[in-house]
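Listed next as structure tokens is one chain, alone, in the form predicted on its own.
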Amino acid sequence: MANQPVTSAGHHHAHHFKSADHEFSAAKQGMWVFLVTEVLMIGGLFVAYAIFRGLYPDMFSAAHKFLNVKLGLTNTIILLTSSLTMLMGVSSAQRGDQKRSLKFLAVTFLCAIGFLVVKYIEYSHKFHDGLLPGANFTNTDPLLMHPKTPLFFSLYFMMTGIHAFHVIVGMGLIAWIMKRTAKGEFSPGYYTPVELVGFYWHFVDLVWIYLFPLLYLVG
């Protein structure tokens, strides 16, 4: 994205920045650093998954069949849609079209709610069937008799649970920029918060794009 103009109506950069452009560049760099730390945290879980899948390939193959691919695909479509609406919301903010930006941000927020509702349905089914982490695993299906089967569901709940937490955080951030958008605080000269929240949301969506095939399709 092109840097924002040095000046913007209604926005005065903080005193420790040389200009509004300097403030925007620093904020964007800070967001990228934050996202790198997020990759390091989530990447550890992906590495753990790869190691244990290599150790117990047959168990992982059997266990992943108990995940609901249709619900996982539904959530994938929901998040891909939300990425598009977030992109349109940011683009509208950059052009100064606050009403259009607010509309797209609202749709993104609704998509996030839809994602969590689907995840709640999926989790509820797992709880009912005893497909739980560690010592809480009580399912007696013959296909899940491997002693390490609870490990798969421990990773499943950990990885999808952390992702769901990030979705909830994203909803709070979207609500925050929606409130500021409604107040007319953003313009073509100042839209830093909207763009940075957009970066965060696209990251959350990208993580799911990796989680879905890894857990639901590949096993």
Second form
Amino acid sequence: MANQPVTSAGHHHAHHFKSADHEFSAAKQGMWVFLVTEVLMIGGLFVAYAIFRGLYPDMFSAAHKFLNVKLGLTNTIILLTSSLTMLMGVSSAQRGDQKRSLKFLAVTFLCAIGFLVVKYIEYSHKFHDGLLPGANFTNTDPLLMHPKTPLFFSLYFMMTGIHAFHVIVGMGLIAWIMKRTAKGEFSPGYYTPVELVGFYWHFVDLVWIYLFPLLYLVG
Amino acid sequence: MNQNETSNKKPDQKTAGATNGPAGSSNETDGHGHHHIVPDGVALKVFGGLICLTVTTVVTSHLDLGVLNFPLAMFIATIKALLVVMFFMALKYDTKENTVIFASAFVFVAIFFGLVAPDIFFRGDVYVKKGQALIREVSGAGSTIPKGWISTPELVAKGKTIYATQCSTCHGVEGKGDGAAAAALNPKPRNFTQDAGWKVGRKPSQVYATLKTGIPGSAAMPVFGSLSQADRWALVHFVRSLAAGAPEDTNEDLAKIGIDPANEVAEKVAPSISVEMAMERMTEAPAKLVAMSGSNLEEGTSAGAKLYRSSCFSCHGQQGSGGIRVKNLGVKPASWVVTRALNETDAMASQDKFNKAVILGVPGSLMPGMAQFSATDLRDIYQFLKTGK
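With the form predicted on its own done, generate the form predicted together with its partner chain in the same format.
Entire complex below, previous chain first.
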């Protein structure tokens, strides 16, 4: 594959598709369906959040003050930026400018690293302060007297943890398309993986767009 | 097959992408593909919008908008999400089919929430009805017993079990006044096996009165006004069974506690808090509990005051003033909730809210649900908290 000429002709669509375009739209539809399953998975956690917040509003509003808004905001901006650079990477690939695409993908990858570094800082503070789920909760701050407080941190770690896991998977995918881009496998005629990884990455951003206010801002 | 394929060099490609209208830059030929290339300009604008919205949501979260904070934050988040989906993921230029597919996910999450939420949040009525049924049951057969003042082996056996959980911490397993908590108490808990030292007395009616209203002038023995009538009689007979020769009641004695032996009508059932709860508070800090127990209370003697004293005082303090540490049993390590002044809570805003808080309890706080009050009881307690009468 790698040493084939870099044109759309370099990609042969599978025989059960009418054309490369047909194949592309099928792939894209598959990606949307996959994202549906993602929404349903993370949706369960959002419903849990909504229910418990409804039951213990005081506890949520006390506990959320123990999250660091500055770090959350930093991560929001990092992720939004990475979404932009991802988009630029994809559109460059679509237009055939693979060098530019590679640069933007690299920036996206760096953003993802930045996101995880901030996450690491946040998590280690929480561990240090004993703000942990369930029975591991050892913080004794008078504001956190509410007996169900550990529940907030269960949700916090579950939701941000699953999200961070997606970021890590996304980094793997970005690395993968960067490698393929570097090898010259994509062209204006064939860039399906680039665009679909882009979708995935935007979705990761999308989840964070909700997590940030729900956990850090309005508790 | 692809018109762009010939010009693989960038410049004209780029401009083509940037200048074409929304759906324009799709390079499809057979109507199947939907290749939308998002122009850099649009991408930057959307990004700018996202950052502005992020700043807005952080700023507004610092304002106190009351109930509006949450909907506003969600509204802004949804606009941001739509921007990302529509432009970054280009769903706006995608097929209707894909839009429907993606939107369906949210429909299902909404259904999930829609089924769970009413169950959690609107079951209140069910409990109120259950509570009323329970009131009927309690004030009916269940815990009143005919001629409870007459000892039976069943009553003694029942008394023994209740005694083990409720009384033995202070009075000792054998009733010798040497329970684990006795050391910290002054005066010492009564030794039931001997004749000396009884303040109220050993007659059934007198022990009954001790349990119901405490020992006048002595705070050391907690008031067990919250026990049901049957439980109280059971305890009376068990305590008396610990030593032979305890005096019996005359009809006048019984009349003093409002019982006419000729007539089986028993006095009205007192409300009860759960045994485990009373128990836990006792073992936790007997000395403190004794200090708070209601018998040295000078407050009113209205029906509301009495009910309050027997069922609420231990956690809410003098006329609902709060400040009492209530231990939470569910978490490790131990944590406590300090009750607030009741009049400051939302539940005191109206009789209805109050009723709901008492009948259902307050989920997540340690406020237990107590379904045994009649509407009149609840009104009396509410009245007492509001006016002190």
